[in-house]
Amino acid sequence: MNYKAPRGTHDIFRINASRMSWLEQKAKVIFNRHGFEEVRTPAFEDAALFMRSIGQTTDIVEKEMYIFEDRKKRKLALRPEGTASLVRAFIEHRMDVSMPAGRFFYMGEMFRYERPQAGRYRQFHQIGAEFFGSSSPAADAEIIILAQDLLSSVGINKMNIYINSLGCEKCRPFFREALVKYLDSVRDLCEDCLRRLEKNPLRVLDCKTDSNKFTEVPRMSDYLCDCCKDNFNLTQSLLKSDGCNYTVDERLVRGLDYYTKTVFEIRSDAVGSQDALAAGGRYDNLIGELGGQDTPAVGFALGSERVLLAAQKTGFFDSFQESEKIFIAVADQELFSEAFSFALKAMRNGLKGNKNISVFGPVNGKSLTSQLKFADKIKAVKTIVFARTEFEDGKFLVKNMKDKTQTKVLISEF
């Protein structure tokens, strides 16, 4: 029987694995400069954690979560996103008490049952950052700029940043009332919209089916309280001071219920119509709602596969090189120990003038012809051959595996 990876999953290897690791290392460097520390959470959690934090009427909870029961009939879920898990860890380890101001980042696999498409999978990778303990609009601006800088660092310079304010628990009910009144007048809403209209009317604005019907939808900006209005204005002022170009999109609500005040998306047309690469916002009530001390928070996440796809389409990886494969061969098996020692030194330290190498060999008990064939199979760029005559002169043969030319080189030069 031939087994294949389940639909919506993919194997990451060779150049793609190198690029994924490179992106994660790039993110770690940038996060560390901003004072963020890494947190790793379990791949599955109590399903109720996501249902309560993300929201019962979101697409993630209604359609996309992988939920299962363990042997003790406990309902668990593969994590569909990273924020809820990190907030749970923050509360469980009492960091909300011991260090209520904290900066954290995460990276790892997430799981959602959705239709696979370019750069979007059912098992995918996310990189995200969360800033706990600051209610200042400066934190909002920093998170948006952090996401922008991370995308720019991988060559994605043509991006559109959209921001909006969802208000707070004081002013949002007035907008909700006006929105419900308006939506009641819109005819032929889809089933999802009708259901959301009863439970969470703001989610109706996120509908892809009926969005063209909302021509005169009320604007949240008309209902913001003075505090929310001042916060949103200061966030915009700080973004402008950094030269960050953005657009206010009053229909932007994001797909998760925990957001309050500032939300944002960063989009690029490099990956087609489903163009969101990074997104996030403020969620000041979530930590308190999940049982912790009331702690303001703001964060973002990006999809690694989509970001790498966008970077590739911009041509950023055209000069991205895998490490050169170097094969160590022995023409005389009596030199195997010397070749083995040389290979280990090269693996540990690289070769003189070239640290970006992968070293293979030597292979014991094989003819030189067989060794060279193996070097071709692994696509080695060069083969270093230990031969008795040359070795006694302090040299070895270096064979170019592309044009099959070879030269004698002093061992000391390597």
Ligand code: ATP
The other form holds:
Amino acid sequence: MNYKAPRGTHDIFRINASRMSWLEQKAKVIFNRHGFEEVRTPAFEDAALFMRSIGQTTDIVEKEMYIFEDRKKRKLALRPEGTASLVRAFIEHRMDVSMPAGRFFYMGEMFRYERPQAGRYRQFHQIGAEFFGSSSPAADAEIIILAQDLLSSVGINKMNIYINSLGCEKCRPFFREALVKYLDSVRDLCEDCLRRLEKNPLRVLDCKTDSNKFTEVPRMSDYLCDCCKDNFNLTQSLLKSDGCNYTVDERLVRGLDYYTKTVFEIRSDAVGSQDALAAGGRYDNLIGELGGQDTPAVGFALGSERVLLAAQKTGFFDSFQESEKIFIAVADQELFSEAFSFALKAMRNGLKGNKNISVFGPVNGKSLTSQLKFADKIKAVKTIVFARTEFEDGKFLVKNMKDKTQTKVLISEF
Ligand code: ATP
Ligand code: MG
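Now that we've seen the form predicted on its own, could you pull up the form predicted in complex with ligand ATP?
To see the whole picture, the full complex is given below, headed by that same chain.
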């Protein structure tokens, strides 16, 4: 029987695994500086949590969720994103009451039933942050800049940041009305759009099939209330004061229904058609709607696979030094336990002047020739050979595996 990883999933190993951990480490350092603390939530939740928060008429809920029943017939879903889970945890642990301001970050696998292609998978990784309890545009600006800084930290300096304001429950209904009126006049809308026109017309703006038909679509900016307008202006001036280059894109609505006011998306030219690297925005009503105390919030998530792809395209990883492989061999088996102790010491502490090493061996009961063959196979840079004559002088042989030269070196020097 031949088993393969399920369609749309992938094994991450070797260089890709190191890059992924590297990105996650980098993110932790940056989050820490901004005062965000880590939260790990379950990979599955009540399906209703996502339906309610992300929205019934979104792509994610309509066609991308992995929903299943457990043995007790509970309806569960593999998480398609992180925000809903973090909000659930925030409310469940009464943090909305005890610490109404909270900054949290998460990283982990997300699951969406999508058509797999480069940069689009059914299981992928996101790194995200949520800033609870601040309605200040400074929080919006900080979140956008945080996402931007994270991308820069992996060498992605060329990125396009798009922002928009979706307004609030006071002004959005007027825009919605104007939008519906306009969309009624557009011919040949696709089936999805026709269906959403009634329930969720903003979604229509996000439609990949129809978007080029919307030539004279009403502009949200004409409908924003004074408060939303002020907020959006201040967010922008804070972004500018940090030198952040962004573009206002009035069509940007994002694929989740919980957003209010500021939304943003960061794209890169480096990664082809799946060009969205990170996205987020404000969701001031979600915590209240899910049963918590009304708490404003803003957050973002980036897709690790796409970010790593973009980082790789910029050549960021080219100069990365992989650790040097060192093999410990024994020419005379009676020195095996000395060689083994030395190997352990090197594994624990590295070698003098060379900490970036990976140590292999020794292997007992094998001829020196077969040990050296193995060292070649694993691409060891150096092999350290424990041999009787040299050992009596407190030395071992260091074999350079490339040019096959060898030198005697005092063990104490390592
Ligand atoms: P897209 O428009 O590409 O479908 P999205 O709007 O669905 O993206 P979000 O829900 O905002 O994406 O998720 C944030 C980030 O997660 C995206 O910018 C992207 O980098 C990444 N992402 C989303 N879906 C996938 C996927 N199926 N595979 C890999 N990465 C993904
Ligand atoms: Mg999507």
